[in-house]
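The chain below stands alone, shown as structure tokens; this is the form predicted alone.
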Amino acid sequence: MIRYIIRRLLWMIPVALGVAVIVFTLMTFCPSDAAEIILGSNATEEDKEILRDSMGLNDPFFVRLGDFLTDTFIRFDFGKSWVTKADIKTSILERMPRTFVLTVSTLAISVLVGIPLGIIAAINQGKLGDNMCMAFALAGISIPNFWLALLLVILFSVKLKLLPPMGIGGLEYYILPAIAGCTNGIASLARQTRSSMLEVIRSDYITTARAKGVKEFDVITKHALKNALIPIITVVGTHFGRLLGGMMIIETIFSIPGMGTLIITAVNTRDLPVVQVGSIILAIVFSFCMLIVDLLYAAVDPRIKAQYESMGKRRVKHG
């Protein structure tokens, strides 16, 4: 198992490099002039050319790419923002925890609501409970997050004055953003849980457990749900990755200075170094998330763990 983890960690290196090359290439050919962004439109062409030379912008593409990869992955020097002149590493370390807290809060609500809804729908297949849960899931997929966010602000902040409408502070500042961002996750988890549970509860061992007099609650939670968790874990992991990189609209509406607002502001102002580094960081975090999902597979299903261990033993034997 340890060998598998090490191998997956090593695979993150080419993934991160590939993302870095793609992002750098796209940003390089974007219609923008770094010298004009930094000096302003009133600067003379001579001053702009001097700045381009000093920044190496006139160097060949592969030279600039090599310098970028070296600074980012070897020196861990992310550079400075063209617009704000702030250190990019400092900005990311300051903003990443806010996005992470918001993402985890949103995912927690999605899991705590979506999985029980899916279980209720599965054990009441074709009945009123199933129809109500699936109708709720359909509404969750259909409602735009930004529209729901604005309604929540109007209701709970403007009308009832119960929660802050925007900004950062205590946990109360994350309640409305998390609720606004969890609807799609609840719907996806409810639908996947229902589908997985329906496949499992028809199995022979579930019928045997019921015939032995096992309580229905134990049959559902200890037998059926445990064996239906693999696809559910997949949805949870991929949804976490999507949330981490897709909280831009929610952070913008609620004025949360996280990674989303950082990248959106950088895109709008053509602050390419911030866009490049932010995209790479999110890709690396998503890769770690997928590694955790694979490890959860092994924790839930002993057969997968045994497969990982046998693969490692075969490699040692052949080596």
Second form
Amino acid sequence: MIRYIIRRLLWMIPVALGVAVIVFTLMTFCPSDAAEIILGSNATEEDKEILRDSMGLNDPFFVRLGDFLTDTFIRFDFGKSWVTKADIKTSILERMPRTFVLTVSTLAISVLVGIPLGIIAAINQGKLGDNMCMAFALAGISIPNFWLALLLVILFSVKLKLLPPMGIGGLEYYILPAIAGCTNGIASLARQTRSSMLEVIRSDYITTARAKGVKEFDVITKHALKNALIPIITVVGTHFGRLLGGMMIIETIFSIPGMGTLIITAVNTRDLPVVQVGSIILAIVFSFCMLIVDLLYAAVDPRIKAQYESMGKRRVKHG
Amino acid sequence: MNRKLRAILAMLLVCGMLLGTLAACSGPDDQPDTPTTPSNPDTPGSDGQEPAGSKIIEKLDVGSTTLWETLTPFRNTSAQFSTFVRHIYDRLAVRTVTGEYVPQAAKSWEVADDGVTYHIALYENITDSQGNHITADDIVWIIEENMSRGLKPCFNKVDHVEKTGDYTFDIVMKQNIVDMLPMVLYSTYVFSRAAFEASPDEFATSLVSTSPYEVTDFVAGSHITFTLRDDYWQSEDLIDPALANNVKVLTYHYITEASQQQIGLETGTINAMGSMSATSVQNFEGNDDYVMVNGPSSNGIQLFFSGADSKVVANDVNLRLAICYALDIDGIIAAAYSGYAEPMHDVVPRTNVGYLPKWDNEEYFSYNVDLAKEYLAKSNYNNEELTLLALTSANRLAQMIQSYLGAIGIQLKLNVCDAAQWSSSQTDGNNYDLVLAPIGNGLVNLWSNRFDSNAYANGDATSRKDQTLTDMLYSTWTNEGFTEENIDAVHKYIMDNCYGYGVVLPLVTAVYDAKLNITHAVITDSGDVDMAASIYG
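Mind sharing the form predicted together with the partner chain? What's above is the form predicted alone.
Let us now look at the entire complex, which starts with that chain.
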């Protein structure tokens, strides 16, 4: 098992390198002039040329790519933002925890609401409960986050004065953003849970468990849900990764300086170093998420655990 | 039964969303039924009259759309004209709303006979919040650092700087250009070299301030809090009223989302919002709980025509005139700016130094469809599709221009792009036929960046090569040549040739809680309200 984890961790190196090369290439060939962005449209051609030279922008593409990869992966020097001159490592270390808290709380609500909804829908298939849950899921997928965010702010901040409408501070500042951001997750988790549960709930061993007199609650939670978890874990994992890099709308509305706003601002200003490092960090975090998802598979399904272990042993024998 | 139930659920869902939409669209409870006209930009007390003494406010929260990511003094021009910059650093001089430069750390400056050497004298008692004494050595080093880092274009106009005494130094400019030295003074943030060199991150996250305030809380991209120092170096009687400090703790919150700006005010999260978006501002019209102050922006929105030979507009003044006369500026102001803009009378905004007030009464391409069609008939236009380059923020304006030109038979394709792409395209006239540009910051600055044929690889900023205009500019923007007569001659030349057209001057609208009881709103050079300097009753 440990060999499997190490192998997966080593795979992250080419993934991060691949992301770095792709992002660097895309951003390099985007139509923009970094010198003009930094100096502003009032700068003369001479000023811009001097700055381009000092930033190495006149060097050949492969020289710049090589410099970037060496600085990032060998020296671990992420550099400074072209636009703000702020240290990128510091900016990311400041912003990542906020995005992480927001992502985890959003995901937690999605899981706590989405999975029970899916279970209720599945055990009441074709009945009122099923229709209500699926209507809720449909609404969750259909409602735009930014629209729901503003409605929540109007209700909880303007009318009821219960929660802060924006900004950062204690955990109370994350409640509205998390609720506004979780609707998609609730919907997809509810639908996935329902379909997985429906497959499992008709299995012979569930009928057997019921025939043996096991309580219905135990049948659902201990026998059915555990066996339906694999696809649900996949959805949770991919959703976590998507949330990490995709919270910029929620962050903008609620004035939360997180990774989403950092990267989107950097893309708009063609702040290449920030976009590159931000993307690499997100790719690595996403790879970690996928690794955790795979490990959770093993935790809930002994067959997969045995498969991972046998993969490791086979490799040892061949070696 | 099942289908019926689904239909009922669907109906309920639709009704819920509809109600939600209506709720979200509703403004404040006491919003008037009909919008009123924007309040007069010249609010009582903002006219430069000597204000009475102010009450000191303990704490104030202000919304801002300006992103300030780092406190380092060596940064580009982005956001350097924002209201709160003066709370971060003292400068050598500060520019007021009338375009006048008033001394701050520099006690005085004068130009030598050669027109390029300036003698600067510093106050002798400048200290920062750690007690470091600031001398000419610090300032000379700061200016030299700015020159070598090349982040602010005005420092590239400096030839060299030299210390002449403990508190005096000379700045020698490369060219005799009026208004350039004050811009250097304005762009020079004052701090101690020793404190800067002791900082682990060049003051990026915490700084030692020379300003009346200390930064006591700073989260990049979120907020910045200033607390009034009790050991500020300057004596009260020498502080210009435009730089008064009547608030003890001042926090600026970064809020870009238009609805949240309004909500922030309504919930009391912020007491004031500087430069609120026009769509949200309308919701405060006629609401006595809030005060609106409009100030003209330092940048106008101008339309420039390509001068590249490959473009049909470059050598066809009749086509350019047809385009200018086809635009209904009143309609644009009403529809694209919700009334929060005013017409221009030159490519230079009226707020800029060098603008001649007499231009306000001149005829300036008044909307006339018949005249536009006449010029179009005289032009060489042959149904070619013209391209307009514009920023995403000017999307609505671009669409209106497209419609107006369509009405006289000119086909216009829009190329609306983000700031980065716009910046890389706008100085090459081969990329467009027309370009919308938000430009200002002084008449000389605008001239040199738009009409100097020697400034860019292909000519001026639109790839035009007009040596006559360039020679006029060179002789006008010197200290001796900057006369009303010469300025007017340049204005007429640009108008006659229709090289550019001042479309609108947007108004910057600040909204604040009426309970603050501001009796004198101090407006800054960027059109915003300076909440610290304003007078509280």
